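Single chain ahead, written as structure tokens, the form predicted alone.
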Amino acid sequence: MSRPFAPLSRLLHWTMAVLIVAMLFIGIAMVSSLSDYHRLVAIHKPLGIAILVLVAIRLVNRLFNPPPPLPNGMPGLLRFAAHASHWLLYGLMFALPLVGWGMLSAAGYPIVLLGAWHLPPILPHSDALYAALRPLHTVLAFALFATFLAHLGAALMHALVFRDGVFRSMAKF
């Protein structure tokens, strides 16, 4: 079995997994339920910013607590896929909330986090910019969902088929 991830790495991983699954369900509910839309958006915005902050913390944590090495017998192509998919996940976890924040800024909507606490706009008000960022946010959400499912599938392969300790290194509490 490979060494476990550091406790903070595991905490950040599982916290973000729960938040991302919640965000995906909230996003789906937002586009399918007009009656709950405003309540869901009020949850979606601060949750997206929380994910953005947590992924930044997670990257800094990764510098101080590098992940355990992959198993020695793992084929090169699978090693490449593992590393590439992790960096894709990090990129999407950064890009999706930033595009959402930019989209709302371009639309002129306030980004309310809690009560009177608002985030400043990061882009100028522009209907054209909003029109470009809106579908990009959706495409990135689908890409994150697909990458998340691939990550989950790979984790299950390591746990149930390969039984190489990779899953246990992150799941050990």
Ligand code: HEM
Contents of the next structure:
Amino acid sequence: MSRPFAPLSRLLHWTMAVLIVAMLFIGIAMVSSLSDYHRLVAIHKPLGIAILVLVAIRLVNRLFNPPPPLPNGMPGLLRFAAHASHWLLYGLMFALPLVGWGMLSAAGYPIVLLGAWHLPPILPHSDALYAALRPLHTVLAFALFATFLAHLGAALMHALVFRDGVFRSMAKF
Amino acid sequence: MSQPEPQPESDYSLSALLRPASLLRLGAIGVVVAAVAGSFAWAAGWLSPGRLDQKRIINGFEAVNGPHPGFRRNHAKGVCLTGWFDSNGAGTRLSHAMVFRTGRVPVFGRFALAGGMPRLPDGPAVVRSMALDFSLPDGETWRTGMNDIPVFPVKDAQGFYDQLAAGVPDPKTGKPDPAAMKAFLAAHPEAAAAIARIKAEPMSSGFADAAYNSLNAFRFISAAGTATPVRWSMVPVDGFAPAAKVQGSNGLFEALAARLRHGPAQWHLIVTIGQPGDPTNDAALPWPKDREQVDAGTLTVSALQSEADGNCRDINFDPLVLPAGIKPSDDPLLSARSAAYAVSFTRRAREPKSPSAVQLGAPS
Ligand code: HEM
Ligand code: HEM
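If the structure you just shared is the form predicted alone, then what does the corresponding form predicted in complex with the ligand look like?
Time for the whole complex; same chain goes first.
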């Protein structure tokens, strides 16, 4: 049985899990909703920026609270898949909000979080940049959703099939 | 192999996965993952393909007007404007938005003709619009798009789409089917009433003597937190002249440019205060004429630029880009506009650009 994740690591993991899944659903729902579009976009932006802040905290926390090692018996291919998908998740958790922020900057929109509170642009106003970043946001969001599904499936495999303590190490409340 | 044995904790082999007990669990995991993917598809609207959404509305414009890459799908023909807004402070009692504090803020925007044809010839009866971006000192932005008609023809996105669909040209005649428009009006009596109101209001002769109306209602939030339903208008300082025959296909825009060579044109920002019972969720209905109005300041338009030279082309005048102190009302058109403008904006951003119909020579 491996040792569990540190309490702060677990807190960050489950908070972000809820937020990210909510963001994926809010994002995909808003782009085909007329009546709820504005309400959803107004949640999407501050929540996305909150995820950016949290993932930065999480990466720093990882240095201080390294994850427990994977079980000894796990074959190389599975270990590789586990590590690669975790770094992919980190990459996407940074990239999606940054691309969101960047594409709104390039589009010349104000990046309003709440009331008068807004962020500065991180890119110059440019039609061409917006044209490139807007579809990139979609592609990365689908990649994140696919990686999340794989992650969910793998977690359940650990919990129900391998029963090797990996699931417990994160799902300890 | 019929008896599910307790599995050793670290058996990752394929044969272990293929045991019946494992297969059952794998199946359950597959169901969970598929259910999550299915809910995503549901949230995306992929399971209800007939639903009206923003992409279908923009496809509707493209079906009516044909492809015009790089141009706005509606209000396609226009020019950029620059100027400023002098607030007189009178609006602060209704809204704490910074734009209403006494002082000057820079403004840019766009004059346009309604409709998705970027080369539509100017005519006396074509609806004109003014879109504005107020850049506030703290970095906030207020955008508004206004039309020179008294009410909007429809009250919701479905009405808008049905009206659009009635205008799709018949492939046989190349013209919209008059029966389709009749059917639309019969199905939407509120639109018939609104169109009668629009026709009853005299149009002005040009851009400079037109009043531009928000049509949609908004809420102004005061410093004390009180919400007031409002509609606003830009009311011209230039005297009203009735619409007359227009010379040349860009006659209205050229007249505006000529007018600005004599000095800036100005408008008063008139805020109309709604009373309880005034419809805030129906832009097709007017508010009573006697409602209190507040003159919040003066807009000065000092110069025009062709779209490629100005800074209005690559901007989305989304009516829900609002500063703190101004909030949307319960008008369903507002969120629908915001959604549809985003699709139009994204599509045109990705398309190659060609010169706009209105080219202004020497800067005015
Ligand atoms: C983890 C963070 C994020 C996730 C998972 C996420 C996810 C999504 C998804 C799934 C979509 C719909 C994709 C499509 O069909 O085009 C979307 C669209 C969008 N996202 Fe995000 N997003 C994130 C962060 C952000 C941030 C930080 C911003 C801005 C500050 C942002 C702004 C937008 C906008 C403006 C749209 C499209 C609206 C439109 O074009 O109508 N997103 N996002
Ligand atoms: C659901 C109803 C409506 C739809 C679907 C719709 C659609 C559109 C679209 C697609 C654009 C071009 C956006 C862009 O690419 O930047 C546009 C522009 C515009 N619309 Fe609407 N519109 C609606 C209602 C209204 C209403 C109620 C007004 C009221 C005043 C209005 C005023 C304007 C103005 C002034 C512009 C031009 C903005 C500019 O010059 O860039 N629209 N509309």
